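Consider the single chain below, provided in structure tokens and representing the form predicted on its own.
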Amino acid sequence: MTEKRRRRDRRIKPVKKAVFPVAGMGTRFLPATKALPKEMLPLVDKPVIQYVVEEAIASGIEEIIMITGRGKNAIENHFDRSIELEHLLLQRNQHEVLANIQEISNMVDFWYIRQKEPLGLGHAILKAKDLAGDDPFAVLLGDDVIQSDDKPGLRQLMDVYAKIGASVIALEEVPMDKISSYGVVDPEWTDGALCKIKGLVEKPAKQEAPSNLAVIGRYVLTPSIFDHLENVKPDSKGEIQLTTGLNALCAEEPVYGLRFTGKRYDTGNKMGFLVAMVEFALRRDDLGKEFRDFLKNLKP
């Protein structure tokens, strides 16, 4: 092998996909989800999941892959282009409105895998290899929503996956009276807002607890995490848990956490998706001040 070939073979690969694990049951929000997917929960009047996909897109994720299962398809539809509603649209003279709506569906191409059974992240994630095939990809869980006014959440993961080549995990500290609902990372060492990754803990006890780092719902993962995930044994829910295979992945190349900048709502919780609706309702210039107002004026 030549010498230019090799320096060829040692760039790194730009992030370009992105997989979306959204196959879960949602029943935290029962019953509002026994019809409705989670992720299209309205967060002011746009789905939640769309927030995620424009954070995906805005950090230059050209292709993104959905691991669907039973009772998705309004994600599909949500994503897909309505010939009757884009005409309806048109005749009524409502050109931004239609615009918007074009939007949605010209965003980035997508591709959907049907996940069968919910056998776990890990699991949900391998469903994607063929289509990842030997890239880096991102993953993001449609839960998290990040709201960030200087760079999006991902695209700071990206910017150190392209200066290191290796995996990387977003990560915010957690008070430590919470860490037990979390993937807890072990640092190796730490190096402002960026750390190696010796090995991760899933919802530890307060006392067992490695760090205050939490893992957040974004990660750009190299294709090795692949041949892991395939031997991971199922857990006794009969599971894939991806920190099992991150933790293999951490034994065989680095794997480094990332602090992100910026404000992280958990709306797969009924709390989190209320201080998620109202901030992001507060922030609208078509809302924001007679949303205040009424908050002012709410008498308990």
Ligand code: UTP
Given for the second form:
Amino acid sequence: MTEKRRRRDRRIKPVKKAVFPVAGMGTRFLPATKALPKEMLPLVDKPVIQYVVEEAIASGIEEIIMITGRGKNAIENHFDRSIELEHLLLQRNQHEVLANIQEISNMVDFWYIRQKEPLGLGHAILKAKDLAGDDPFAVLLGDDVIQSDDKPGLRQLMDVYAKIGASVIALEEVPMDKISSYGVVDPEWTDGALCKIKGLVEKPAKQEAPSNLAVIGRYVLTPSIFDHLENVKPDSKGEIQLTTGLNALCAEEPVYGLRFTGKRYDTGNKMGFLVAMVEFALRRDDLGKEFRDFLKNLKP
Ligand code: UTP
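Having looked at the form predicted on its own, could you now put up the form predicted together with the ligand?
Expanding to the full complex; the earlier chain stays at the top.
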């Protein structure tokens, strides 16, 4: 290894912290989300957010910073201990269920910060500034679930970060008739699954979309993003957009996009949620066969 390379590698810090912005209002899922966070909706018997937390842990994350808001206490309770429940399960000799429940609360260190008003994704991430410090960090959106038989979705981004030491955003190719629902990247160049990002456009009209590569809810970001987010002006809805902060970051330092391998489910919209529920149920050893038979015999 050359001295220059050695020096560069020393500078690339490992990604150990992850920010989960979960303070959004979930209006697309009302009325279910009036009192229940959308991240707590279950896919079969596990809340959506637990799949995402498990992906973060499987990727090597050691600390999770949740940005929560009004009505999101259920998330905090879910990852906390429940002494009464544990006691009851012990009394009933339900040891396997008990171990499962205890595992949830022992998963990783959690920190909770309140976003008092839902002023946008960029604003939510900015709340993590003090806890994230000078380290690179991951961002995972709690309603995007990634199923990957290969490496966990976030790990794929972290591996790119470990090599190049620059921000990496997860991308997915989407059909052009759906492109206007996404943040879309303008690639400077593409090399296989990796591209260098020149800029991003939030929810472009189909004819103005710079590519068919949409940003999905996984990022590894350098701490410079905080300086940019601090300077982002609120948009017409009063929100601080992450996309605006990322555009400023692209202008200052290299930002890459990665088409990850695996399937992503957007459980924050009804159709995405239904698809995820059916596919996760079909994959289960204990339910899959019976559920498949049920679906086959379902009368229209
Ligand atoms: P979304 O726009 O997908 O989520 O925000 P939402 O606002 O909860 O849902 P809808 O559109 O009203 O149905 C993307 C992510 O950013 C978080 C959300 O929780 C979600 O994970 N977010 C959004 C915040 O944490 N704070 C905000 O002010 C806005």
